[in-house]
Structures are given as C-alpha cells and as structure tokens.
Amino acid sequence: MTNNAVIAGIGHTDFGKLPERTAFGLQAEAARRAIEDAGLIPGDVDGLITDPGPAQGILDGITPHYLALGQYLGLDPAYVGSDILGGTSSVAIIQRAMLAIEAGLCSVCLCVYGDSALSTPGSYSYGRGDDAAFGLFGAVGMHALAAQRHRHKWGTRPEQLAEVALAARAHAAQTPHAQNKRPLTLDGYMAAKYIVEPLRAPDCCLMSDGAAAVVVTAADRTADLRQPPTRILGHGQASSLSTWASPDHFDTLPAARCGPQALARAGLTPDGIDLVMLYDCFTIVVLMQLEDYGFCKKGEAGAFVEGGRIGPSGSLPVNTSGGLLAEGYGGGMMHVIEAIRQLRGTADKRQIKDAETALISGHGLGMNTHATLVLGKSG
C-alpha cells in the first residue's frame, strides 16, 4: 500500500420497500450524495466500479451494470467495472478503487450499490447450484448448516444467536433512517417462526430497495474536499469455493486468512480496532467472524456477546446503525458509510467516543467470498 487513496465523500438513499423507485434513480441519488458531500462536482469523477446487488447483477445481468450506470450519471470515467462477489461486493470495490487509484488508472473513483431487490419479484429465489434439486434453496439454507454446526461443535445457544439480533434492534433504535427500530426481546426472538431450523425470523437479514455511494480519491486532492478524508490502513480478501469439497466449510470463513492480512498492514490487532462493522446476512456470521477475525477464541463467540457486549453500551460496538438485520439491506456498502461517520464524529446518539479505527467485512454467495477493510480517523 502506498496510502495514495483515501475516503472522501459518502450517500444514501432511504432503505426499505420503494416500489415508486427504480433502481437505477436510487443509484443516482446515492451517487449524487455522495460526490456532494465529498465537495466534488459530476465531471472530477474520472472512475465507476459498481456493486449492483441481486436483482440488477443476477436476474438483469446481460448489460454490465457499470454500462447502464455510467449512461444513467452521464459520466466518460476511464476505470470502470462491476463486481458480483455477493455480499462481499461493496467491500471490494472499494479496494478495487484504491488499488486503481494508486496504480495512477483514475484519481477520483465513485463506487455504488443499489437495488431494488424488496421490490423486484424472484430477487433471492434463484436456485444457486445442483443442490437446490434437493431442496438447499437460498442463502437462509447454507447458513443454517453452519449455525447447526456451530451448534454441534460448541454448543452455541439460541439465546447466543439472540444476542446479535438484539443488538441489532437496539442499535437501530438510535438511526433514524433504520427500516426496522422495532424492540426486540429475547422471548420475542423466541417466539419467532423458524426460516430454516435453527434460524429464526430475527436471525435473517432485511431485504430492501435502496442505494449507498461512497467516492474514492486520491490523497493529493484533499485540500479539494469538504469533509475531512477517511484513511485506509489496510485490506484484504479471501476466497473458499470448493464448498461442499472442503471439510470444514462451515467451520471457518475466509476472514480468517483475509482477517489478518488487513491487520497487519493496517500495523494493527484486533484490540487496537475501536469499532466493528461485521456483515451480519445472518447471526451465526457475526459469530463465526468475531472468532475468525480474533476477537475472541475458536468457538467461544456465543460466550462472548453475552451480556449485550456488543451492543449499545457494550465495550465492542458491533453494528453501531442496525446493520443487515435491522438498518437496511445495503449490500454491505451501508457498513462503510457508518464507519466513516463514527471515525467523522458524525454518528449523533450512537457515536462511539473516541473512535479512530474501525474494521469492516463483507461476506457473500456460497460462504465463499470475503473482503476486509481497516479504516482510520484523519489525522
């Protein structure tokens, strides 16, 4: 890393159920928000990568979605791209603009998600393989295995699982823009029906029609920009896709080797991390992360986030707007805008005091995908 890209600009759109708006015209609103709010204008932007979530990257996916977004802004960028990598997209594009960027390929990167999945019929019903022939249909199906397995292998609880979904709701609670600030108790989420055994309704993340934005720039444009620029110390990404084949599949993500990758380049542990934003599609990954990551031992998350630990007043804030589960399904993209604004200070009754380094993960298809980012305060 040559530390030559930094974080400079950040938008959203509301999240939720938007079938008034299309998915491109929610882009374009994140967009706009986000090159605003870095202090750039439409014309400095001299790069596009995009995370065009399910619907437009899978069910609409013949024209490249950074084609059909580039002709909606009205932008000639010359770096250009979509990723498709699930969950881990948002994450990953943002390393690609910074990669670009510190290859001398552009010098002022927009990269956007945006969907309008909640709205777009058949969204997450595809089926993702030959197992769906045997009924392992969805995203919900492969993570449930792991959660049993988790289960098997150490005696995780459904009161564990618990603890990460009140957390969510309780962090929601204080973003205004969260689609789902509902309490949440315990003998609520007990109460609540099965998706696939053990998963509850409370264990799955949100879908959502929405947008978020965030633009990349070189470091030697920010005299240029209007909000203090958001440093990145470090990343990395690993992949597992043998899946089936491999025997401990659902025994340990690819964050562990991408985990401690970002760290050390980052010059950093896990202890040295004020703020955690863990892609959180389901419960039983903010587990298995807090443990591969290094947070806590092989095995002993569902321990760990007990006693609100990770919640509002808990001492590792996880998720601090909601995340998946309760803030919004923003493919992860959502993740990085929270961070920015707790290390900006501009995060109101949820901010996190003192923060000056955050980590953020994204996880996505089959278990197969993942990506790491470890940002820093500016300064």
Second form
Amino acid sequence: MTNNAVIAGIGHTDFGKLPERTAFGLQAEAARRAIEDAGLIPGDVDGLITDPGPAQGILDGITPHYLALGQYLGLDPAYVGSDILGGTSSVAIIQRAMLAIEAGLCSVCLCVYGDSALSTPGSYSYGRGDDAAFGLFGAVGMHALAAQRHRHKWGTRPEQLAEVALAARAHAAQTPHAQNKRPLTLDGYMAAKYIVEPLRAPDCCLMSDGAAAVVVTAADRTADLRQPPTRILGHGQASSLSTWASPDHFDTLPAARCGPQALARAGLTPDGIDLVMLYDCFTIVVLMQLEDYGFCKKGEAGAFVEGGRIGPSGSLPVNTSGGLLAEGYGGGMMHVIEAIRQLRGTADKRQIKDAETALISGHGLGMNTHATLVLGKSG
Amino acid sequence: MNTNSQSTYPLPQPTSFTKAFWDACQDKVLTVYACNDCGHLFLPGGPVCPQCWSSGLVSQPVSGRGTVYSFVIYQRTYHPAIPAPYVVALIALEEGPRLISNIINCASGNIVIDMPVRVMFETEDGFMLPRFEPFNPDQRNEG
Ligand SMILES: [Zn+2]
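Having seen the form predicted alone, can you show the form predicted in complex with the partner chain?
Below is the whole assembly, all chains and molecules, this chain first.
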C-alpha cells in the first residue's frame, strides 16, 4: 500500500447570502453532513483542522479558530490546528490531516472550511499594509498586476479571459447548489465594468456565506464507512513569500514547483489527469495554472482555452461545478468535494465519464501560497 | 491593516523596519536598504538582509529612476480618500528593488509595461509619498 490516508466523507451547506446564519453554524452543519456521509459519528473524530476564512480573522485576538469550533462541537481530539494560507488553506489542511493520520497522530480527522464573507462587509477589501497608501486594496489588485503582465508578455486577450468566466457559468448551470447560474455571453462579459483594469467584474470570484468539510481517515478503518473511500495519490506545496522581490513573482505561480511534485508522487503526468479543479479566485489564475501545471505551454493558455475547451462539452473541463467564479466561494474545499463526487460517480448531469484521477489546487494571498492534491477513485 | 471605514487618508504606519525609508521620503529622497555584508539592495525594510540574513543594514539613496514592471487601473473605489480611477503600479527601480506606487501626470491609456519613470513626491494629509511619472531617458544626464 502506497497511501494509508483516504477521504471518507464530504459535506457542505448552501452557498450565497445567508445573513441569518453564523460562520460557526455553517461550519457545524458542514461537519455534521461530512460525518454522516462517511457513516461515522461525532465521537469518532480525533482530529480537527480548520480553514477559518478571512472574515473571521483571529477571533478575539487570542482564540485560535479550531479551539472555538472544537468547543462548539464538543470535541476533545488528539490532533488540532488551523492553517492560514489564504485560498490554499483548504487543500493544505487536507494534506496536514493526511500527514497526521499517516504518522499515527489521529485516525479520523475533520477538515472544515467556513465563512460568512458575504454578510461581513469589507472582509476581502482590505488594504495591503503600507501599500494601501497607493490604493492597493483587495486581492484583485495583485491579480490584475499579473493579468497585465500576461497580456504584455503573451498577448493574452480579454476574450480569452472571458472563456474562463463563461465556462464557469456554463458548468454552474448544471450545479443545483450553485450561487450564480445566470448565463454569461461574450458580449455580456465585454460589456461588464472593470473592477481593477484589466480585470472586469466577471473575472472576479463570488463572495459567499457557506461552509464545506471533508473527513480524512486511515485506510485500515474503511470497512465501516458508508462511501467508497477516495484515495490520496499525490500532494505538494510551494510558496513565494518574498512576493515581488522574487524575479518571476507575477509571471509564474508556485504551482510550477509543487505541481510536478504532486504528479510525480502519483506517478502521473498532466495527460493522465481526468478531472481538473483549479482554484479560480480570478480568471487569470486559471490561465496561469494551466501553464504552470503543464496542461499547455507557458504563454499559450489564452489560445488553449478558446472554443470552450474548459467548458462542459470541451476536451478538458475545468471546475465542473462552476468553481469560485460561479458555484460560490467555498475556500477551495468545494473543489475537493466536486472532485470526490466525480470520482464516486455521483455528479449527476455534470458527471465526467470514467473519471479516475483528479488534480485539485489551492492558491492564496498575494499569489504567495500554493498546494496541489491528486486524488484517485476508490479501489 | 487599514480599513475602508475610515475617511482619513490611509497613510503608511512606519515601523522600526521601515522608518528610514519613510523619513527620507519626507525630505523628498527615495532610498532603499543596503546590506553591509553582501551588498544586496532591497525594499521594504526588515530585521535582516533577505539574501544573507545579516543585520548590518544601511539606508541608501537611489536615482529615483526605474521602469513600469506592471500596472493596473482601479475603476472601483475601495477607500473614500482614494477615489477611482487611479493607477497602481509595481515599479522596478534602476538599482533593482521593486515597490508599489502610483503613476501620475500620464493618461492611463498611455502607460505601458517597461516605460521609463522617475520619482516625484506628493503630500497626503501632510505625509510625503513617492509617486512616479513618465520621463524621457534621453534626458537622463540632465538630471
Ligand atoms: Zn546581505
């Protein structure tokens, strides 16, 4: 056996504006659904790792998020933690759960993302330290700087960014729980106003209230599980903390380092991946990842996505539930859940036939962090 | 962290790591940090040289010339004191370090990556900020 941690359960809430719900209430619902899906009970949980999302920040200045959630859930686990890697966190906490289980620190680890970002004004429009003096606010500014570089270096056109946004909406149209199922046309994209030029409103992901959770368990206890366990075939993490002091910070993502690592651990190449779930806070990041993971050559992602290639009937569907751009902001955990639904064969109208392998990415902060998971069908 | 609820200008909050940079700006001098041990030049300031981790650092004036590494045009206002539209750019200084700033005295449609720029200083609420404007590099020797 090459891997002895598996993903046994998935659960999530609705996504959208849910002002009557608290972030903790949403997280608790996702946790309950994930444990039920796994066929386990709360008393089985001996690990808790959380991705708190930005709206909750550091709770009261001293209380770590896992402590507050663990107290509400009445847990006394063996292994705990919260990871703060921005949008990378959901994938990162699953990796940490896998490592903890494989090291014998725990055997049933609950991994929870949840936030009430849509009902918490300003949670994503923060100033970036002293650079706020120059008007650098929100994650969108950093990603627009990268988009401008891509346009300059590779001639990437707005119509090519639009392909990513249109594909996300088309996927979301087949996803019952998606937050934005409204169709988007190229004309509609081109007419949309800029937020931070060259990025328009449809280039930017949704904000959502919602939560999602998975249960990672040791493979040797899968006999009592309700669902076929999803195998973890490969994993990797890389960061660029020196930010723009790093020579190629806006041109190449850390994915270029951890992607090949995760694929090599799985014994796969990009050609061997059936399902591609890429963190899509902004359309430009999908293009950059297609290049940096090796699905196409550097600089060619714009042309690569043309003609609906990553949409529902394309040759490489990306983010089959609509992703952060249209399904809702699920922190990256919903990318994992969609991959697992596809690998289980329970993705209904969205089902990709004979899907056996999935690559899922997490990407975070000012393009500083990245993590990759490669998952495999049970058996 | 600056929040959007304040209507006063979101000025830099100098720390012991960044004070030398911002103090020099108040005298209209653009500086970078220089490592006494390996010669590395960098921004922003920190406790040690990010290349060799030496703590022997000095503040060093630079030419104020550079090029536009990338730029964006904010069309949405995030802070009431900084109304859109405005241009945010990452400037690559001639000496190497990069910094976030604004491009002024130039129509946004005329800005291109790699365009030569030079520093000038403007006050916001009495605090001097370094901003950049286009210049003709052929006139470099005339100051
Ligand atoms: Zn040094």
